[in-house]
Amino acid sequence: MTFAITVDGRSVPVVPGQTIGAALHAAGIRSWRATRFGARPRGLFCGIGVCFDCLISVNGRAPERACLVEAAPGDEVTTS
């Protein structure tokens, strides 16, 4: 069974035991964003929490990668 998570204010579908990460990839978005110098895209890149390339918040928590943070039913993610 799927639930629902909250990202920039856009439904995304969870499938249970996915990180955001995941989450967000399954769902087609791939950045979500950008590098201080040159504005570059930045998502997913190492998958397993060695970069910090996907930084996001999830509920209002200081910035966690979303490769390493299991999806919970309700949580509100900002990206930055």
Partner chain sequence: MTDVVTDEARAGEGVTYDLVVVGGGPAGVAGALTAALAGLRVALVDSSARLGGQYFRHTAVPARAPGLDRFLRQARALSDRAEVLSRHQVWSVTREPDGDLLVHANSPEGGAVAVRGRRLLIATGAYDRPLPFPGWDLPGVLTAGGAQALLKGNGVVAGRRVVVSGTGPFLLPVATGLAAAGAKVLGVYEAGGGLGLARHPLLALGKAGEAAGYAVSLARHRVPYLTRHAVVEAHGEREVEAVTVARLGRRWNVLATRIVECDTVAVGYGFVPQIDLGVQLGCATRHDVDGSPILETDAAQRTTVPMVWAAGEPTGVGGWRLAEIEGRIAGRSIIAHRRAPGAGVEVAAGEVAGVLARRRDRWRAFGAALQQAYPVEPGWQGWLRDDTLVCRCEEVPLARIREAQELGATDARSIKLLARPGMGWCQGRICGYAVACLAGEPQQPPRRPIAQPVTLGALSDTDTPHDSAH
Second form
Amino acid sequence: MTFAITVDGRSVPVVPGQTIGAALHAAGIRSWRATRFGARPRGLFCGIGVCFDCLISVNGRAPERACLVEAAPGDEVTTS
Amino acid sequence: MTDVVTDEARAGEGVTYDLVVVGGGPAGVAGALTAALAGLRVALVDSSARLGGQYFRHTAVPARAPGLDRFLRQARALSDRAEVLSRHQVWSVTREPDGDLLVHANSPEGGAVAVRGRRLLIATGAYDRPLPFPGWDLPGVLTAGGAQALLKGNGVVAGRRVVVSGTGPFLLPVATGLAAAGAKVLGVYEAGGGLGLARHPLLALGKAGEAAGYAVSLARHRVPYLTRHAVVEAHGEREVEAVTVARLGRRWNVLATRIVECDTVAVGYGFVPQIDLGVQLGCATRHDVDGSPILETDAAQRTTVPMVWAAGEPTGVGGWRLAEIEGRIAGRSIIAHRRAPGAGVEVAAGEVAGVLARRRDRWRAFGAALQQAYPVEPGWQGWLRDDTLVCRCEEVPLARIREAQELGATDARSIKLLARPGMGWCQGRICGYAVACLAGEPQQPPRRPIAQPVTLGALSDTDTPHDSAH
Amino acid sequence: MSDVIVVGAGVVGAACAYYAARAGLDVTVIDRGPVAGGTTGSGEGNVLVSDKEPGPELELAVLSNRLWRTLAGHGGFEFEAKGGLVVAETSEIQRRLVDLAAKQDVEHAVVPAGALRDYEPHLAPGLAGGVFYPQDAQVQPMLAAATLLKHGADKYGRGTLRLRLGVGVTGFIRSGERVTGVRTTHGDVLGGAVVNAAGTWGGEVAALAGVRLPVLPRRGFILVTEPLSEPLIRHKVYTAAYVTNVASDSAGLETSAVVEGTVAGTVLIGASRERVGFDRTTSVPVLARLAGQAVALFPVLRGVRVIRSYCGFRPYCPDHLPVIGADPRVPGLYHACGHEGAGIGLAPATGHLLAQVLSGARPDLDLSPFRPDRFPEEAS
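Starting from the form predicted alone, produce the coordinates for the form predicted in complex with its partner chain.
Entire complex below, previous chain first.
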């Protein structure tokens, strides 16, 4: 019932309907971005598309909110 | 001229809906369905993949939850009768010269969509109101709503060892939900109250069943519920490893502290109604019981701007039952307006008289009482240190805000201009309340002419007339 | 009692106060809001010499450019000399740009079409060339204004620069013809001279003193993009149409592409001009036009997201020149307002020259083109 996405080359399982952010969080990946000035780690915070902390690049696209983007089989995610 | 004639005159250049609803939670779905059942041509635009808003957020295969079955039936009925645009982020609503409203949204593919309607229902809900504290930007610190969204929308338990903190009745379902899903909830730290769960305001307000349910659930999972306590600091290198829990005085000053080891924190200090679209259109606002700016509405859920209605949290935080009732009232008022566009307040109010209006007023009073029972006290400002980030986007620490104030920034706006809190991605949604408090003023209605990021390409494409989504 | 009362704590008022304090005068600055809460707070912080026709305003701009560098040397804010690149869509426009640059007599380099991308790698193909102005710069306007006030208060004497914020001026106090102070929402403030530095609201302050000053709001919108991890745009880049729009008298909407990267990583996009009073309602069609022009200039921006937008009201005078100097109609009243979109850039020179007038020195530049009574008495 699950499919996989890759995060920096590593395979992460996804239950259909889950967001990228939820799948990462569930896999124990809690931060995937560093802030511009202080290089502080960031992952999910508000979880509903308000705070933009969870920005992530999916399939080479410009950064999107991981908590809003539903994962699709084969998605490739890169963290920074 | 009736609306029907207007619609037909427009048929050639794309659809003009009788009603466009923004927001697919209980208020939006109730309003849209009420209008659609009466034969109105309705479009509903929502940012999520599935209707439900925050309260009825659900996984692709829905789990059981109170009220959810009924909501899902409504959502299905709506999908049969109206245009539902999911995963569309609305960034602006504008008025056309002929009075129609254009709802500008990003499509899931990132393109520009403009949905045209004669009337608008703003049902955009609310989001968690966090307070800053040292370490609050460590991964593993989530808003209470964020932890809830992970669970309800994704089936993901936010962590193994979880601390829940903040103020307000919402902490209870979050804690019991996490505990029931297998998390070890180390404690619910309610900054307010002082009376304990047995004297919880839900009881005083006649919600004995609900309060007792939470109490039983917390007891079954051995979750301590402590009032006048809060997480005042999070510790950790790359993510949260422990928190400082403080016993608080009446104004939330720290009396004593201890360390609790945990991997996850869920915090929430009430909610911020999402009123950006109403402010864009010039709707009058007022301050709610808790000081939040909300949209002014009349008995028929009309805002002060013609053809614009609002329902649910944007008119004052009061929970899903109130939201649904307000949505239904708005729907009825919109139906009445379409039948007799020239009719005055009396006709519209007459449509909503009786049982619905009475229920709304009761739930509204209940919402106000809860807000009153859980005020945010100013002592939280003492939890901050000079280097505590207040604005997470632009990484503005408290010290820079104090510097700006010393330089002559006497209000929240000039603090923003000088020190940049609120200038980043979230446009002050997260730090706005805190900055207003630090400036010593009530939170002002947000000015966000672009309510969601939109690509320059899509924005420039709105220059040319667009068809609706279909 | 102060020697000078400055009405307005925007960048121009701050510069007037700073230079007056430096000249040894006691100064009180009064503003109904916070520091830099009006047009200063809505500006991009342009310090430009490139967009001025030869003449008095350009002289003011060149002097100001030098003064800004000195002021930034005292710390508190950055003078970012990013340089301005004006680009031409056609060879005819390029010829006109080159002619203008020759007449301006400021430092510049003519950039042939083939060399444009050495300056801006992401510029659209097909442009006919441009002119680069290395002196064009940017300051953070709110920070610059606040810093000038702070330096003025800290450095010059005996706490002689006082700041009274949240205090609205409601009228003038006179002794005979002469202005001797202002009435405010918080009591009377007495002073030997009153400087009207109320920016877009300068006409209202002048009216309180019984004189006409035709300062009108000219609205502008700015788009702010997401912060980019790598800067796409290095300089301030604008099309030649900007220069004509600045100089235009039209009340209708005019837009031209002005695009620049900032240290915060965002890209700022302007510029629109329209006279619609103080209406803050966002016009999506105007934003769409700004976006379209920016994308035409830098196609790479098409996929970049706008995260916010704001508007401000430039203080516009019918002849596009600011009002600087003593008002011969009201002894004791001085003006320093009406700088339209150039107030940040022109502020230090304005303050410097006005302080010279206030302290009885001969100003470094001839102020007659800026005199307050130059407008015809009937409404224009």
